[in-house]
Each structure stands twice: as structure tokens, then as C-alpha cells.
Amino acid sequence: MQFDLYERPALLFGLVFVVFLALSSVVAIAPALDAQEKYEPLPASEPLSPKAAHGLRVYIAEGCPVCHTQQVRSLAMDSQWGRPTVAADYARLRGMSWWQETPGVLGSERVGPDLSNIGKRQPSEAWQLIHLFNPRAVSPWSVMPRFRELFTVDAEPPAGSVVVPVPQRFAPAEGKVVATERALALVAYLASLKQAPLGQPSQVNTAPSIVTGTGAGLYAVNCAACHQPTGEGVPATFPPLKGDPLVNAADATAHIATVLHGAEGRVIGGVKYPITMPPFGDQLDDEQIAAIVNHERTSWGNHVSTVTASDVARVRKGAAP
């Protein structure tokens, strides 16, 4: 009786399965294990806190890698997101349990911005929570879905809860938006996404970029999420730069200092803005800060004198320009 493999499905599929395992081991599993053994975390990187580790699970469960990457390519168009990614950036990632593989945070689609360095670009917890509740509240043309399941609406939020300062236009008619533990964990994970420098920890990211080398490009990446591309801000949430007295002051010292060192709780036009503006002096050099300041001082109808990198350097040292 002639042996015919195709007439014995159990043997056929068993053979295919063995070949599949062998190929997977050679092409995927072995290289991954080798990479984990070979690459050490960068000296300035930090392990995830328990809260951020919980946030990573939320990040995966909510499907964030479907639209967002964490891999900055060695292309000029990618340099707005940070320095090019290296293998050591992923050295701290491990399987989420004994039966789960290492989370696939690299992503392949670029529907949304790369998140490799989002913890430095947008460290505001309030902004991140508003963005998760309704992305259109801070980015009018965003196609990102709302993650309402990460929030509750309470008429009287419990003591100690985090109330999200959603702009009035997007806030519920009754009650206040309260962040759940899953929302706070996810934001903690996003805040942890900070590219460690390849050189000295204090090294400023000065990678050249044809995209962010201009004031408009730098503003788009670092400032527009809050202050909006139009410079009009978000009412009662993020202050406008269009017509702002500080931006239009003849003496640019306060304007430069704000971009360098950040701000909190300022009253502008009779409105108090409670959300903290992060400092940018630790991630942008003097020339880049000057480019942003000059863009703000000469856009949206603002028209005052510009500053130089030397002016920024003097303010950074605590002197007037």
C-alpha cells in the first residue's frame, strides 16, 4: 500500500506545525532572546514604576500601538519625535507574564504621532487626560477615538479623586469628569516615555531637523497641542498667545523665561489658568527656544521685536537679554 502524506491529515498538519515552530524559532524567537541578552538598558533610563507598568497593560489593552509607534526612524521627517531609536531603548521590556510575549509597542502604523518621547514633549497630566477623554478638545482635527470608558462623570467627585479640567464646550452637561485608576495609570506610562540620551544624561537634544529647525516647526511639535496652531489656546484651559501681553511685550525676558522654565497658575485677561506649563529649557537649546519665541512674537497678528540665541542664553543664566 503506497504511503500518501496527504491522506493522513493528522501527520500532515503535525509536520506543518513542527516546521512552523522551527521557522518561528529561527526568524523571531531566537533573535529576540539574543537581543535581550545582548543589549543593556541605557544608563540614564529608568525602569517602569508599578503604576506605569499597569499603564503599559492599559496601553496594550486599549490598542494604542495600532495607531501609534515607538520607533523613530533615521529620517528627517521623524526627527521631530526625537533621536533615532536604538535597540537599547527596548532593553527594559519583558514578557508581561509567563505565557505572554513582550508587548509590541514598536507599532507599524503612523496614524498618530510617534510616542517615543511623549513624556518630554507633553508631560502635562491634565492635557493627557483631556486628550483621552475627548481628543477634539485639544486637537480639533484629531481622528483619535474617545476613551470615555477610562472616566466617570460624578455629580460629587469623591475626595482625593482627579477631576479632569475638560473645556466647557466638551464637558458633560451635568457632573464632573473624573479619571479612573486605569486612566491615571495610562497617563503615568505615557509620562514615562522619555528617550534616554545616548551620551551624557544632561545632553540637550539638538539633532538637526528640516521639520523642526524653524520656529513654526518647533512650535507645532512642542506648543501647538495646548496653545493650538492658531495661537488662540483653549478657553479657560490653555491660554492664548495671540494678542497676549506677555508675548507682545517689548522686553522679551518674561516670554523667554516662560518657555525656558514653564509656568503655573497665571492669571491672563482675568482668567486663571491652573494647568502647569512644562519647562522646555532642558530639552531645547538656545537657538531652538529663540526660534519658538520669535514665531510666537511674529504670528497671528503679533508683531514685536525678535530675540537671538544669545538673549536666551542670558535669560537661562538668570540675566536680562
Contents of the next structure:
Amino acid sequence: MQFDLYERPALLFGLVFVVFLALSSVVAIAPALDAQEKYEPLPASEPLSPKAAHGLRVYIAEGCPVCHTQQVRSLAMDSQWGRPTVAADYARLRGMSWWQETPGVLGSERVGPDLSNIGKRQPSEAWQLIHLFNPRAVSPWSVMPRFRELFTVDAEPPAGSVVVPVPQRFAPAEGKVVATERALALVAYLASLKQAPLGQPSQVNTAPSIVTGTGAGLYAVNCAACHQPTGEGVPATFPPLKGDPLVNAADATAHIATVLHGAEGRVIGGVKYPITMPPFGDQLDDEQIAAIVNHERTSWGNHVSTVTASDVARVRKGAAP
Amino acid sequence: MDPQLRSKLTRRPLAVAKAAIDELIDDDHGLTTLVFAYLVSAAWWLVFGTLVGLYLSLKFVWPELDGVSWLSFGRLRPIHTNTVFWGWSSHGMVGLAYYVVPRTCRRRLYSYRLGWVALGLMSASVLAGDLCLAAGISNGAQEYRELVWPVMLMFASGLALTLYNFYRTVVGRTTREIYISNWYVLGALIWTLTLITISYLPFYQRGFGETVIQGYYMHQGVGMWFTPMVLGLTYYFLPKFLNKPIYSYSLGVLAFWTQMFFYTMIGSHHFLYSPLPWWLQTVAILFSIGMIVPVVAGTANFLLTMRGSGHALRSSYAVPFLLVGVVYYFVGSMQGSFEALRSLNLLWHFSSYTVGHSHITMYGFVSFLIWGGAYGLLPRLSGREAPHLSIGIHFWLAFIGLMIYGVSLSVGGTLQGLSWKHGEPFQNSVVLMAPYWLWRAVGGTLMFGSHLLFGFNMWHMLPGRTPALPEPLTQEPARAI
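Structure of the form predicted in complex with the partner chain (previous: the form predicted alone):
Then the entire complex follows, led off by the chain already shown.
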């Protein structure tokens, strides 16, 4: 080297620093600044409530993003998690305190499902609480940790406390499981995770995949969390569909109406089910609801006539099929 | 049995005989103590950090293992990663560099006191960071940025003192040129301090800005710190242990500058198909392919240096570690370049494949090179060797353990990605992983076992007792650096 670069430390290491800083400005600082300034929250999105904001802090403290992404890629294989996420979806995130950075919720690994739209996909507070208390009570295949410390066990829960209807097999021998404030905050945060409409249709190839286009796939994504892949439900917690009189009725009106509008406080076979079933009419179209209903009416030994999308449309309007 | 054969068998030693260390190279007691302090600290963090890792791997097999908040997966996982990053690997590399930098500058270290202060700051930050994470106190940002800034500031201060110490040593060197190891070591310190500063400043990290910085940080944190640091050390240790000059200085120069130009650009490949600007993703992919240049240059340089030194491989217990490290540098880096291709990324990203990749690189590449350096250098400093057999067992447990770990997660992760691509219900991808997660735990157990042996070997090599080796035979050969 004519200018003796390798003999002059100030020059060599000065160069190493300046070039790195310049490259970093181009690929990190400038695009970050641009992303921060350019993207406004979507008009239809809502800021976190104070309770949900507390829940986000629990979400970060417990390291939930280690296994759960909140990033739906612009790929057909990701479509079961919702529409592709856009930068504006994250625009409301801020540093959580003077000692904490903006929460990184996108994640890098999907050991568990993506949660971008979990508030819509699984709106039941009771399900979320049972699942946090012991994930295997509702998802036998799950490898998620149980968050025992988010709950207390009380022989006589004080008035106003939220008692979690844990299935008997997983419930403590004595006393009732009561959700703590942290648990309720975390569930409030999960409930807030609903993808706001974009205003314009997404440009991604949304050709139906198994999970968005077939009855079995739609059932797996929307129904199996409670009614289980076997259709057997969870004893005294989520009713079975296998052999259920309503599902096996020749007239499918009540079955379709339940999927469309949800259910509350039903007594089936002498058992009163405490958990509210959410309505699916606003998330799924007639075609998809018909596919789910037909899957339920023809699986696990159920064997009754199937329905069509126009049957669903008629029930939606309030008429008999 | 044929008596001759029997006597042959019984006389065969349990392990291949390795040459004993026959020279003491330094009588600088202060430096020896400092280097050992770093390495002992590193060994402790290795055992602790990988015990946590092993426990985590068991949780995939037995999710009901415990119900204790601070043992929960989400809290322990960053404890594992941060401990092996900032504890084990960083302490190990910096400790070895405290020997290599003054040695290649042919002068004493500028300040021993600063070296001790830096060690205190780095160790304290790892301890404080682990306690914070266990208590649920997290920076909130994503991988390797979980430590809150006061904790990370302590760590960065340790690096800054080290940089200052090394820089003053280089300035006062008695050689004409700055040896290539020092470019890498000081370069790594400069880049990492810049990186930590940029990534912890909050001014551009609201909303999606955080993700842009995260892609930049999580990648650079590995590739502009561990990679150049450990390569710099290898540019000293490999020629030193083989007692011959490096094959090509020019290849080393090429690898150094291309590392800086290419690697800095590629962080965004961790967020392909995300809302990151498409141009940024494409730049990241292009330069990921460009990384083949420094990787091939570096690997070829090391392998060509080793060529014709089969005897050293057979007779030294340090060189096999270096060889594995160099091979995994190539394998892991190539794997990284391919993972950046959109068609493969969509399959492997989010899957366990990436966890396998990070172990192939951080363990197969970085850890093996640190072990090679430690086993070659420390006995020459203290005059005390570890039993060759337990070093050999360390090598094979770590090597086979990583092989099992890497293969199981690479295969399992690919199947996971295919399951998603075929649009199967999510639970299928969890159920199908069960055997691969079990094998990962098996591999992890072997790896952890090897770390206990490393700790045992460290204890054997500690100075302070009567030297077991003869006095220095000769001065260090002049051509060794």
C-alpha cells in the first residue's frame, strides 16, 4: 500500500469506523427513520386500552414473541393467519418506558401460531384463560408452557373475581382457579389483536388453501380449538359435536344459526356449558360456513344431509332453509 | 485369540497419543492471570448458559416440566442466548485477544488494570442481564436485544475499554505493519460498539422503525462481532500452532474488506416478505450471496495453510478444534446465504431450521475456534496441561452432539416449513416435530456433557501451582506470526 494503510492505525481503524457508519446509515438509520415517520396507524385500528397496554407489557415480560409471530407474510401459505401485515399495523407501537425499547412483536420463530389476528380468531376470554392456565387442557398437542403464576386458587373466590372454568382433569383438587390482573390484562391484549381492514383489497394471491378452502381445514382453524379435532369437545367445558342432536338434526337451521351467531349458556345432555361461543357470521362467508357445517355433519360418525351456501344465506337473512 | 493380536490390542492406547506441550512461551505473569480470568469466566458462562439451553430443549419434550414463572420458556430462552453470546463466546474471544493483540504487536499490553475493569463490567452485565430476564425485565425488542440499556451499557463499556486498551497497544507496537489479526479484532470491537449504539438509540425506532433496526442488529450482532473476532484470533492461532506462516495474506485482506462491505448490508434478510421496503430486502439477498466471497476466501486461506500439516492434526489436540471450526464457518455461512434466497426463505424462516443454523454457526464455528485457541494457548501460558483423554472426549462429544443437533433440526425444520406450505392445520407442524425435538435434546445433552469436561480441563490448566512443563526451550520462533 502506497499510503501505508496497514501501518497507520488511526487511518486504518478510522476508515473501518467511517465506512461502517456510512453503510449503517443507508441500510438501518435512514430506512428506520423513514418507516417511523411515513406510516400512520390504519384509520380503522384502535389504540390499546390501558388494560391491553398492561397486557402488552406482560406479553413482553413473559417472552411470548419468542414462539409467536405477529407477522403475516405476503404469501399464500401464511393466509390462514389473516391478511398480510403492513407497516402501518405496527405504527402505534412505542417505547414502553424510559428503559424499554419499542416492543418487537414480529418475532422470528413460529413454534406456536401467529397472533396478528388472534382477537378475531379466538375471541373467547374463557378459552384464552383456560389455555394460559394449561394449554393442554384445550390443545392436547401443544408444547406451550403453562402460566400457573397468572392465576390463584381460592376456595371461595371474592365477589367480582374472574373464575376460570378449567376442565376437571386439569383443575386443582380443591378450590377454584381465579385469574389475576396480569392474566386478564394479557387476555385483553390478545383480544385487541384484530387486523384492521386495509380499505383496499390485498394484492396477494389468496387462492384457497386447505385451511381456507376446505371444511376440514376451516374446522381445524376456527372450531377445533374448543370442539377438538376429534369432535369430542372437552368434558363439561366445550360440548361435543360427535353425536350431538343439534348437529345431527335433519333440519340444519339451528346448526347453521349457531355457527353464524354463536351460543351462550346452552344446556346439552343435562350439562350446562359456561363458556360463550363466539359468532362466526362476520368472519366467514356463506361458502365457508356451509363447508364447516357439512364437515361437522359428515365426520366422526355423524351422517346427515349436507347444506349449501344458499342455505346459509337464507339463515343469515333469518329465514328457514 | 491369537496371542500376538491380543497383546497388540491390549497395548493399544485408549486414545491416539497427542504430543505434549513442550514450551512455555510467556513469563508475563500479569497477562497470564488476566487471560485465565477471562477464560475461566467464559467457561462458567458456557456451563451455565448451556445448562439453561439443555433445560429448554427438554421443555419441547415435556412441556409440563415445571410451572415456575422464572423457569418459563419465554424468560429462559433469552437467558440462554444472551449468556452464551455475551458470557461464553464474548468472554472467551476477548480473553484470547488480550493475549493475541500484544503478542502480534510485540509489546506489553497497554494496561492490565483496564483489562480487569473490562472483565468486571462484562461479567457484571451478563449476571445483571440474566437476573433481569428471569424477573421479566426485558428491553422489549427482539432477539439479542432483550437486555435493558443500562445492562447493555455496562457490556459496551467493557468493550470500549478493551478497544482503547488494544488500540494503544497497536499504536505502540514494535512491528512495522499491523498484523491482520488486529484488524479483525479491533474492527470487530469498533463495529460492535457502533452497532450497539445505533440499535439502542430510540430516535428512529417508533412503530415499524424498530423492525428495520432489529434486522440490522440481530444479524450484525453475530456477523460483525463473533465472526471477525474469532477469525482474527484464528489468523494468529492457526499459523502459530502449525508453526508456519498463513497461506496468503492477500486473501485475508480481501476477506476483511468484503466482510465489512457485504455483511453490513444483509440484516434485512431476516424479514423477507415483511413490510420492509422491497429494495432493502433485495439488497440484503444480493449481498447475502456476495458473502460467498469473504467466506470462500477465509476458508480457503485457512485450509491451504493446513495443507501438508496432517502430522499436526494427528499430534495436536488444539488443531482438530480449529479444523472443525473452519469447516463449520464454511458450512454455516453457505447455509446462511441459501437461507436468504426468497424461495428457500419462505420455507425455512419461522421454522426450527433457523435454530439449527444458529447452532451450526455459533457453536460449530465460533465455539470450536475458541476451544482450539484455548487448548493451544493456555497450557503454554500456565505450564499445565489437561489430560489428553478428557480433551479428546470433549472434542467428540461436542462434535457428535452438534451433528445430531444440526441434522435433526435441519430435517425437522424443513418438514415444518413444508407442512405450512401445504396449508396443513398448524398443529401438524407441532406434532411432526416431536422426534426431531427429542433428538435435538439428545444432541444437546452430549454438547452439555462436553462443556463439563471443558470446565474440568480448564481447572487442570490453571496456573499458580508448580509448572508441570520444562522451562522454555527456545524463544518463540520469529516466523510464527
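Not measured: the values here are computed from a predicted model. Positions refer to the first chain, counted from 1. Definition used throughout: the rigid core is the maximal C-alpha set that superposes within 1.5 Å between two forms.
Treating the motion between the two forms as two rigid pieces, residue 55 shares its piece with residue 149. When the larger part is held fixed by C-alpha superposition, the smaller rigid part is turned by 21 degrees between the two forms. Once the core is aligned between the two forms, the alpha carbon position of residue 33 differs by 3.1 Å; this is the C-alpha shift at that site. Taking the core as reference, the Cα of residue 23 moves 6.4 angstrom between the two forms.
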